[in-house]
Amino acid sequence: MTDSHPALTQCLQQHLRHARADSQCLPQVPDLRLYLLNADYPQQQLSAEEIEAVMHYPAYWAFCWASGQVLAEFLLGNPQWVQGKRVLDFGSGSGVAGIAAAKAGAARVIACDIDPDAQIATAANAALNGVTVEVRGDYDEVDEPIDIILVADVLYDRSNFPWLARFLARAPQVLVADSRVKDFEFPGYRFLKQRQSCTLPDLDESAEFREVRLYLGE
């Protein structure tokens, strides 16, 4: 029987009447499970009303985006990046990066997202994976010391680029995972590695968006 989350399913069904938030295993990070949009959702058969609803309510938290999956995989394979540290997961969405940091031994994880449904999703997904993640809505209200900031799939809009400088002013290290920006150059950041991935459920994105690059800011 499919394990669905009632509250998150209700959030989805306000906009997509046949949607569910199902517990799903991540292909590249099998130690993690997340409540995501059901994989059998008929994405190609949306009504005009549903398409409009999705445009006004992009449920980013209902997908594990390629960059989030790659960053989670990287942290679990290289726990020294977060072990014993105070971690902030910015624009957390499903919470996948912060949850991976917690599983990798972070001393404290704060996940920050302005979407109230994403906050519910992060808390539910943390519980699903048996870890503790503190959920916040306002980045500016996080006044605790932070050792490293995690940023996945936030640079899809170039208006978000000024955040990169803010992150470096806030913490000594920043890990950025991105599949959208091809000419990433920003003071204080350098390329680390590249990994191929895809969004879950699969949105059949073009090959260019399946190439995820990791950058370190310090």
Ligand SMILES: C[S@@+](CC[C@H](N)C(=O)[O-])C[C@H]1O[C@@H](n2cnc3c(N)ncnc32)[C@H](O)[C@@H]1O
Second form
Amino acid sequence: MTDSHPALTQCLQQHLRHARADSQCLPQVPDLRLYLLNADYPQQQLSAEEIEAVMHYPAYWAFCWASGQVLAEFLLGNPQWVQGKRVLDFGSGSGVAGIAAAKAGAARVIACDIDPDAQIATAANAALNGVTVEVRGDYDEVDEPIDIILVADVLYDRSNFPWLARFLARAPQVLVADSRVKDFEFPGYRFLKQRQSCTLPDLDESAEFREVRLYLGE
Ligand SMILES: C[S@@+](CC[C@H](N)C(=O)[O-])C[C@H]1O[C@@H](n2cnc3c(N)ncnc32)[C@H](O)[C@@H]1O
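The block above covers the form predicted on its own; next, return the form predicted in complex with the ligand.
Okay, now the whole complex, with that chain kicking things off.
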């Protein structure tokens, strides 16, 4: 059954008249549901104004990115990575990675995202899945000790690369899920595994962005 989240739908409709934030099941992580852009959204019929608005307001939180879905699947299949730990989901978007960590038995999960609408989405999605995730806007507001940082699809912007060194200075372990960086070589990080996925709803991105690689920093 599909139901829509009124406040998140309102956020979307400021820019996309026909959009809804519908509760959807994740194909690779059937234990999780998220409020995401309605799958039947008529993407081909966007007006020039709507395209312009989307460029200026990319509602990342209204999608579950391929990397987020793979990281969530990995954590639920391998809960020892987060069980009993204090977890930070950086660039949480919908909150998919942090919510999976909470479901996998994390002691505490904090999610941070600079987009205020993503903070609303993360809180709504945590409630939808019956878990507790604390939401923050700014990374520097997180002053609690953290055991592991989750980073899913945040390296689409090269200006975010320096965060990888900051994370290692902040926590003993960092799990990065990424499909954007071709030659991922950062000191302290090593390749763990690769898995295919796609963004939900499907943005029909090219094949290379469906190959998600997981890296461990420690
Ligand atoms: C492509 S989305 C990925 C969302 C989610 N992790 C997933 O995999 O579905 C990237 C998110 O990172 C957030 N972000 C980008 N730079 C950030 C920063 N410096 N601090 C916190 N969040 C950031 C964006 O607002 C966006 O919600």
